[in-house]
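What follows is one chain in structure tokens, specifically the form predicted on its own.
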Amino acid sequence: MGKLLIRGGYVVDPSQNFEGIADILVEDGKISKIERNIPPTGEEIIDACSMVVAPAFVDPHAHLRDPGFTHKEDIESGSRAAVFGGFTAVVSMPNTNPETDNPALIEYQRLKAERVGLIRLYPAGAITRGREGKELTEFGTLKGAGAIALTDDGTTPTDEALLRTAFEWAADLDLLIEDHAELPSLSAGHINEGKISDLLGIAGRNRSAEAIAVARDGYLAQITGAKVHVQHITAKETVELLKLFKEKGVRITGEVNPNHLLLTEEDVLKYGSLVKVNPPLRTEGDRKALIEALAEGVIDCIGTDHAPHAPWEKDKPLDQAPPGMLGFQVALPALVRLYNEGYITLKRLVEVLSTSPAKILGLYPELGTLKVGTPADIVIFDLKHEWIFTEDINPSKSTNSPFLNQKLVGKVFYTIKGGEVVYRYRG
């Protein structure tokens, strides 16, 4: 593996509390130097002048649809979409067909990603067999096959005794539980329960479904010592609970998706089923609470919830279309918007996309850092670059995003994994 010199970029590394102009020398797939004016010695040179150089992004929550739903996405196309967005490490959700509830499917996903070679894929195994909430999977064998976390994402187990046992087993194995915290009995609708659902005459999903599930998860984590990560937080009440449990010393973390930072239930009137997601888009008050919590550290990181669907699946009425939208491609522009509006610092932008999720997943200090001697997983992006997210440049198989054909600000120019450039923006 050759050498790579990244010159003149504005380096941001929250893990070392470092910001400033510097060069980075990569040798044998690892970072060997970070200092000013490193002399070139024949290696490939990337001119990063006027761009940000940071640890590559880490996504704790994405759907690659492989196996079983490869008309929407597969590991190869999903990997291309990930590096397009600056991600080199991705946790894949188990709501595939069949569900990722056994070691063979963990191995399948991991080995296929290795063959593609673009990202580091970390499969999540299901908590229960078939994600049916009735019988626990074999946590130890899933971990042995390479599962980094456990989740029934798309739903949550509703048998609290079973869930307590799951938390106890996970604590013993030091496995992270990622929970889709939303009780099915209170979330049978299609969009947020409120003025828009009333206006459209469509069943809504009650916000209490999320808060009650998080309260349950927090207390179970407190009594079992399990590590729990709350997926796709949407409501201000959930933020309050998360803060409460953290103050109590509970091992609980949380993520927010880009769509919930940029959109509200009002956007359903404009985009229809294209912005149907679970949990749903909430109110403007919730959106502002999420932004504040992310800035303050109550919410720990970004999880894209990248959820591709074929056009013919999303082109249906709200009560028939599946939930979800693309996430990899718009995560950075979403955070750049918050940065430009003064809500977050540049350091926090990098932290929530890289260092923080790496720590939550136990991937730090290998990933989420630019420390000398660590794998050279690096992203280089331009905070000011304006671009149009068109179908021509979209690496995903699917196009379900309200941001398609719109101008976005903030673009990844290079994604580097283990010292190898796996994505270049060619404009």
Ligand code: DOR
Second form
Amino acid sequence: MGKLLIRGGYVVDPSQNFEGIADILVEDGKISKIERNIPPTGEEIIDACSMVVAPAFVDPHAHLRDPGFTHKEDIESGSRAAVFGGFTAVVSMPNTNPETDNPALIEYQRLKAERVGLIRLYPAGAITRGREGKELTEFGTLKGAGAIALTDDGTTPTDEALLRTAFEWAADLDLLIEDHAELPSLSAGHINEGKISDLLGIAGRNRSAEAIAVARDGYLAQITGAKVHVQHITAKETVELLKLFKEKGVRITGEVNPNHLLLTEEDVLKYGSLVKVNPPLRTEGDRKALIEALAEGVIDCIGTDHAPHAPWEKDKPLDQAPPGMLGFQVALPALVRLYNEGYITLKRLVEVLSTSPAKILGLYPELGTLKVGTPADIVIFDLKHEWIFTEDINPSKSTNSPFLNQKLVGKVFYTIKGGEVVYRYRG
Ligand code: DOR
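Now the other one: the form predicted together with this ligand, given that the block above is the form predicted on its own.
Then the entire complex follows, led off by the chain already shown.
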């Protein structure tokens, strides 16, 4: 493997509390030097002047739809979309067809991603067989096959006794539980229950569905010692609970997805089913609470909840369209917007996209860092670059994003995995 020299970039590495202009030398797939003015010796050179150089992004929550829904996305197109967004490490969700509730599918996903070679794919297995909430999967076997976490994402198990056992097993195996914390009984509708659902005369999903599920998860984590990660937090009550459990020393973490940082329920009036997502877009007050919690560290990281769906699936009324939006492509622009509006520092931007999720997933200190000797997974981005998210450059098979054909600010120019350039923006 050749050498690579990244010159003159503004290096931001929260893991070393480092920010400043430096060169990075990559040798044999690893970071071998970070210094000013490293003399070139014939290796490939990337000019990173006026760009940010950071540890590549890590996503604890994405839907690659493979197997079963490969008309929406597959491991190859999903990998391309991930590196387009600066991600080299991705946790895939088990709501595939068949469901990823057995070791054979975990291995299939891992091996296919390895063959594609663009990202490090870490499949999550299902907590229950068929994600039906009735019978637990074989946690140890799933972990042995390479499952990094377990989740029934898309839904949550509703049998508390079963879930308690799941948490006990997960604690024994030191396996992370990621939870789609939203009780189905209180979220039978299609958008946030509130002003807009009233206006449209459509059934809503009550915000308490999330808070009650998080209260349940927090207490179960407390009595079992399990590690639980709350997926796609949307409501301010959830933030309050997360803070409470953290203060009690419970092993709980939480993520927010980029679309919930950018949009509110009002956007349903403009975009309709395109912005239908579970849990739903909520109010401006919630959006502000999420931003504040992310800035302060109550919410730990970003999870893209990249959820591709075909146009003919999304192009249906609110009560029939599937929930979800593209996530990889808009993650950096969402965070750059918060940075430009003064809510977060550049260090926090990198932390929530890289170091923090790597720690939650147990991938740190291999990933989420630029420490010398670690694998050279690096992202190089321009904070100021304006671009239009057109179909031509979109690597996903699907286009379900309200940001399609819109101007975004903040663009990944290079994504590097293990010293190899796996994405290069050609403008
Ligand atoms: O909006 C969502 N879409 N939320 C989920 O939890 C599942 C996801 C999907 O699979 O499309």
